[in-house]
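We begin with a single chain expressed as C-alpha cells, specifically the form predicted on its own.
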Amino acid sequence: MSTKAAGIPVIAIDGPSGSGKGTIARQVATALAFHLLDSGALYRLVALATNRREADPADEENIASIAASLDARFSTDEYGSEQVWLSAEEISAELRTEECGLLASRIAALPKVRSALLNLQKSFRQVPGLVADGRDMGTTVFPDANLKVFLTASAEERAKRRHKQLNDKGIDVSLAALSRDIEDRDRRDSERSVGPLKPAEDARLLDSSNLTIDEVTLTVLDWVQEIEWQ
C-alpha cells in the first residue's frame, strides 16, 4: 500500500451473516460521506460469475482468475439502498439469493481466490475516506483501519432477520432451515485457514441483537468522534 493509501482513514466493520454489518457500514459512510466496500459483495460477485460462466466451484485457479478481473462498484440508491455494479450491469438482486450466498461462503474458504481479491479491496481505500464492512476487515485487509468494530448478534435473531428479509421478497423460507445455514456459515468462516472470521484484537465488540439500526449506526458514529485523526 502507498504512503499516500495509508493517511486515508478507513472504519472497518467485521461480523458474521445477518449481523446487520452492510446496513450499518452504508448507513455510517452515507454520515460520513466516506466510500463504502462490501467485500461480501465481492465474493457474491465471484459467485455469480461462476455461476454464469458455469466454472466448477472447486476449480481455485480459475476462481480466482475470475476474482482478479472483477470490474466491480457500489453505490446507493435515491431509497439509501445498495447498489452493486458488475461492469455496467447493476445485479444487486441477484446477489442476494440464498444460492449465491452459500457459494460465495464456500468460494470464500479459497487463499487463492481470497488473495485474487485482496488488492481489489485495498483499491477502494480513497479520499475522503472509506467504510469497509466483511469477515477479515480488521484483521487481515485494513489492519491500520483507524476504528475497528466487530458487529454480532445471536444466530437466533440473524436468522429471524433473514426470515423476515426473505419473507418481504415474498420468499417463502424455513426458520429452522435459515438457523442451520447460518450456523453452517459461521462455522466455515471461523475454521477457514485464510482471513478467518474473528474480532481483531483492537476492535470493539458491539452486539446488536436488542438494538435497532439506528442505535447501532449512533453508537459506531459516537466511536468515530472519539478517534483523534490523523
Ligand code: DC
The other form holds:
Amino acid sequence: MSTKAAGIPVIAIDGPSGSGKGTIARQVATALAFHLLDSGALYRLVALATNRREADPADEENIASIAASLDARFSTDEYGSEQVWLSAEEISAELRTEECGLLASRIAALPKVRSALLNLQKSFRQVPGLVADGRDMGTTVFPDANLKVFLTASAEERAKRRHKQLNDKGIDVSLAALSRDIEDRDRRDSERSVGPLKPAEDARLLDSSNLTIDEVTLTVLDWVQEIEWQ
Ligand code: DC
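Please show me the structure of the same protein in the form predicted in complex with the named molecule, now that we have looked at it in the form predicted on its own.
And the full complex, kicking off with our chain again.
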C-alpha cells in the first residue's frame, strides 16, 4: 500500500454520539494496524481541565489556552484497555461521564478551542496510517482523508445503546432523559458555526441502526479494500 501524495493514509470516521464510531474506529484501526485518534477524548480532556481549574466554560480565550497547553497522554493497560492521562492523573473513567460529554460539547462550539486542538489532532497522522474518529475529521481536520465514513443511527437507537452501556455499569438514568440529552447534543454539534457535525461531500454514509458492530466494521474494511491508495 503506497501513501497518498499529501502524506500518510487516513480513514476518517465521523458521526453523532452513540453511532458506534468509537468502537468501529478502534476495530478498523486494529485490523489495519493503524494508529487511532479519538478526537472526542481531546474535547473531553479540555472539558475536564476546565472543570478542574474552575474556569468559566464561556471564556473562549481562557478555554482555548487550556486546550493549547493540554498535557494529555494515551496508553493501554495490561488488559488492552485504553488509559487517558491528564498530567500525571489517569482520568479515563471521568472522561466518559455524561457530565463531561455535555461540557465537551459546549466548549467544542468555541471556534478558538477548535483551532487550538487542530495541530494536536493532525500530529496523530503517523506511519503506517491513522483512523480518526470524531465529528469533523473528514471535513476540517483531514479533508484529504483516503476514506471518509459518516456513521449514523437513529436518535432512539443511540439512546437505547447508551442506556444499556450505563445500566451495565450500574448507573441508573432514564431513557427519556438520555434521549433528550442526545437530541440537545446533536443540535449543538450540528448547528455550531465551526466544524459542525455534517458529512463531508465525499463521505460514504452508513446507518448502523440495524447492524451489529462487526457488520459495520466489515463494511468499512470492504470499503478500505476498494480504495486506490495512491
Ligand atoms: O465523541 P465524544 O462523545 O467523545 O465527543 C464529546 C464531544 O466533543 C461531542 O459532544 C462533540 C465534541 N467533539 C467535536 O466537537 N469534534 C470532534 N471531532 C469530536 C468531538
